[in-house]
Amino acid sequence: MSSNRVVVIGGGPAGLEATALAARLGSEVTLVEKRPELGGTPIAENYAALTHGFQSAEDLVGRLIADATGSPAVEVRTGAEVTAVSGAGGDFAVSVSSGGDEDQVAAGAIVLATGFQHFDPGRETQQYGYYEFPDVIALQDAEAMLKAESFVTPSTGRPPERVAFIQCVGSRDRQIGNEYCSKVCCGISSKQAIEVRQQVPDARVFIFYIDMRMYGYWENEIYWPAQEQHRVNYVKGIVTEILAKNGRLLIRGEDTTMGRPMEVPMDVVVLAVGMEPSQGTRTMADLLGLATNKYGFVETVHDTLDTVTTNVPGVFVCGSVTGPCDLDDAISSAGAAGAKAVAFLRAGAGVPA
C-alpha cells in the first residue's frame, strides 16, 4: 500500500530544509534525529558565525528549525534512530527506535540527510600533536571559543599573542586516503582568522596553506578582507611537525615561496580539519543499500544532472551525505531532494508531479 509520507533521516540544516519543503508541497513528514535536539553539527559543535556571511549559526539554524517544525504535517522524533528499512519505493516500512521503544513508520519516500563528521587529526598520526598539546585545537574547537567570545590559549586561559591555522588537515592527503578537497576549510579558517583579530586585536594571526581555495564570492567577502582589513598573514608552506618549546608551540616546516626551512613560535595552533562521511551516513547507506564511493560518501545517479537521486528508487540524499559542501549547497540540495521525494510520491499515486 503506497504512503504519502516522507521520512527524513537527519535533523541538521539539510534535513530541516528538506522537511519544510516536502511539507509545504503537501506531504506528511516524519523527521528522525538521533541527537536530543535538532540543528545538526552547527548546533552540536557550537558554531559561532557561518561562512560566508558572518551570520549567527544559532539564529540561522533556529529559523530552519522553526520552518520545519511549524507545520502540522511534520512529526519530529529526536533521540531516535532508524534501525531497519524494508519494502520498496512507495511502500517502505521504516523501523524507528527511541528510548527503548521501536515502531514502524510507513513511508513512500526517504530523504537521507545524515551529514558529515570532522576529520580526527590524531587518528592516523600525531604529526600535529592534537592529543598531546592542549593548545593545538581544531576548527570546531575554535568555533566554540569564538561563540563564547573568549578566544584564549587553552593551557593558560590568556589571550594568545600568536595564532596559526594549518590547512588541509585530513584533506588532499593520499597517505590517509582522503584525496579530495573538503571545500570549506579555507573559507572557514579565513573567517575565524578575522574573528580572532576582532576578539584579540593584538594577536598576530597566520594561515599556513598549500593552496587557498576560495570559490564564488568568498574571494572578496573573506580572503581579501582578512589580509587587507584585518592583517592576517598568509604563508604558502608545509608544516611538518609541531613541538613544545619554552612554554609555546614551535611550528617547523618549509616556506615554499621562499624555498627555505621555517621555525615559528605560536601560542595556539588551529588545525583546519576536513570533512568525512558521518558514522550515520555510513550506517544508513549500508542499511538502505546505497552505492557509495571509495571515501564513503553516497553516490547519486548523475553527479551533474541529478545530484540527489540514489540507486534505490524512492531514496534521495542531500547535504554533505554526497560529499563536502557548504551551507548554501546543503540548503539547495535539500530543496531538490524534498521536491523530488514528493514528485516520486505523486508519480506513484498517478498525480502529475
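Can you swap the form predicted on its own for the form predicted together with another copy of the chain?
For this one, just the chain is written down, with no partner chains and no other molecules.
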C-alpha cells in the first residue's frame, strides 16, 4: 500500500523549499514544524540581512513560506513534532503529536530538514566569558541588534567605539570535538562587520581570524568591500583570553602576521559561533535509524556523489542536517531532496523511470 505523500520534517528554508518543489512535482506533502511558526532559524533567531546581497531574511524566507503554503497539496502542521515512525520506504506511518493530540500520517517518503543549532559559546570556551560578560555576545545576538537597527554595547546601551569579531568559536577545535569548519561564520561576521560600520560609523571594527573562508563570490561581494569601502580591520591572530578592565573588555592573544602578542580594549566582542546538529536532527536521526558521523550530523550514502540520499530507503536529507552549509547549499540540496522523494514514490508506485 504505497502513499503519494511526502512528510517533510522541519519548516526552515530547506524544508520549505523541499515542500514547495515536491508539491509542484505532484505529491501531497505534510510539513511538520516544531515551532509555532515557519521560517526556521533565520526567522526564530531574528536574522536581519542575509549574505545574499544584504537582502532581508524576512522577505526572502517569506517568499519560501508563501511558495510552500500556497499549494492545496500542502498540509502544514506547526507546533507539531514527529514522535515515531514505523513501516518502511513507500509505506511509512509517521506519528505526529500536536497540542497533546497524536495522529498518524501515511507517507511514502520522508525529507528531513531539521537543521542546525548555534554552538553554545559558554560550553568549554570559558576564556571568552560569554556567560560572565554582557558585552561578549554571539553572532545571533549581534544579528538581532542589527535587525533592530540598534547595535549597542549591551552593558551601557551606548554605541560601541570598538567591536571585535572572534572567528572559529566552536569550530576547527579538537578540544571541543568540532574539528570541522562551520563554513558560514566568516561570511556572516564580515557581513555584520559591514552593517556595524553602517549603523555606527564611528566604531572601529576588527575581525580576528585564522583563515578568512570567503569562498566563491563572498570574496568580491563581501570581503573586498568590507576592507576597501567599510574599513573593517582583519587581523590574522588568535585570541586566547577576554578580561574585564576599567569597565571595558580586554582581549589578549597573538597577532600571527605581526608575530607579536596583543592586548586590545574592546566595547563589544562578537563570538563567531559555529554550527552543530540541532536537537531535532539528533532526535530524528536516532528515531529514523540514520547513519551519523561523529559530530551527530547525518551521513549520506557512500561511494556515490549523492548529497541527499540516506542509508534508509525513502528517507532523504537536506540543508544543515548533513553538516555546516550556507543558504545556497540548503536551497539546492532541498530541491534535490524533495525531488528524489517524489522520484522514490513514483518508482514504488510502479511508474517506469
